[in-house]
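One chain follows as structure tokens, the form predicted on its own.
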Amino acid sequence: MLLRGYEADDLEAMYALDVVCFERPFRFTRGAMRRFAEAKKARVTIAEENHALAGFVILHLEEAEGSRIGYVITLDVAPEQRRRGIARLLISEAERQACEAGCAALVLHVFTGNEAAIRFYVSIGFMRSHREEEFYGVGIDAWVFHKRLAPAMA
């Protein structure tokens, strides 16, 4: 498994994978995917196997309440690649990048009905902090999860 940074040529494959991974209203439009992936505050990690997209994570470095956090925009893994540790690998890389950037925590949203994602994030040390009503649209709530990060060693 090769991990690498984002290139503009990755956008179509990322968008196509997001469509496979998420139903409306959880998936991104092509334009939103481009804006998130190409933002100055973005750190995108691509997981590739045999030159094919196996998964990706988009992380944004944000300022919140006087400290820096890493906000996980999305984590996508191709269905045929799941249960192979790719999601863990991608989140681990996002954590490393966030620590390197001086972030105190990683934060993300998960649909309250996505039990598999909830179990995954809890299994890798995320804690649920609160419910955000209608985060994904009318009547579609999200849990907010966070994970404290150890400061990067100089």
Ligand SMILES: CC(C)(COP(=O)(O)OP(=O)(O)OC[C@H]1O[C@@H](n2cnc3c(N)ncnc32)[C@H](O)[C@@H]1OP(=O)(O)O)[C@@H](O)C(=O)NCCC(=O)NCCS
The other form holds:
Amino acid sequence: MLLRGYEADDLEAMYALDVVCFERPFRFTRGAMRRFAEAKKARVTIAEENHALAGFVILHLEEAEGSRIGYVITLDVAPEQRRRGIARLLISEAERQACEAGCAALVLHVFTGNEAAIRFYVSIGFMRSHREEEFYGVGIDAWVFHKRLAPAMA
Ligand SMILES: CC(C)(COP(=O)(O)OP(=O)(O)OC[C@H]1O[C@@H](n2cnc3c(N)ncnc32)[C@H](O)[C@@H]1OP(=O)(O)O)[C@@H](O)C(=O)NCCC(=O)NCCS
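For comparison with the form predicted on its own, please write out the form predicted in complex with the named molecule.
The complete assembly is shown below, putting the previous chain first.
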């Protein structure tokens, strides 16, 4: 399993994997995926196996109420590659990048009905903060999860 940064050529495979991973209204359009992945504040980690995309995470470095946080835009692992620890590796790398950038925490939204993702985030030490009603649309709520990060050594 190779972890590496994003290249523009990755976009089509990322978009295709997102379509497999998420139904509407959770999936991104191609344009939205490009904007999220190519934003200046984005840190994208690609997991590759035998030159094929196995998973990816898009992290944004955000300023929130005077402190920096790492916001997980999306985390996608190919169905045939799941339960091999790939998401754990991707989030570890996002944590490392967020720490390096001086972030105090990782934060994310997850659909309240996404049991697999909720179990995953709990298993790696995320805490549930609160529910955001209709975050994804009418009647579709999200949980906000966060994980505090140890400050990077100066
Ligand atoms: C959620 C997701 C990213 C997990 O990816 P993964 O690579 O399979 O996760 P890992 O193998 O790193 O799992 C680590 C641990 O998380 C927990 N976990 C992961 N998937 C789980 C599931 N389906 N059910 C229960 N626990 C699960 C387990 O504790 C697992 O450890 P174990 O396999 O030793 O029991 C993947 O299922 C996925 O891409 N889903 C669709 C997209 C999505 O929902 N993304 C997150 C939205 S915010």
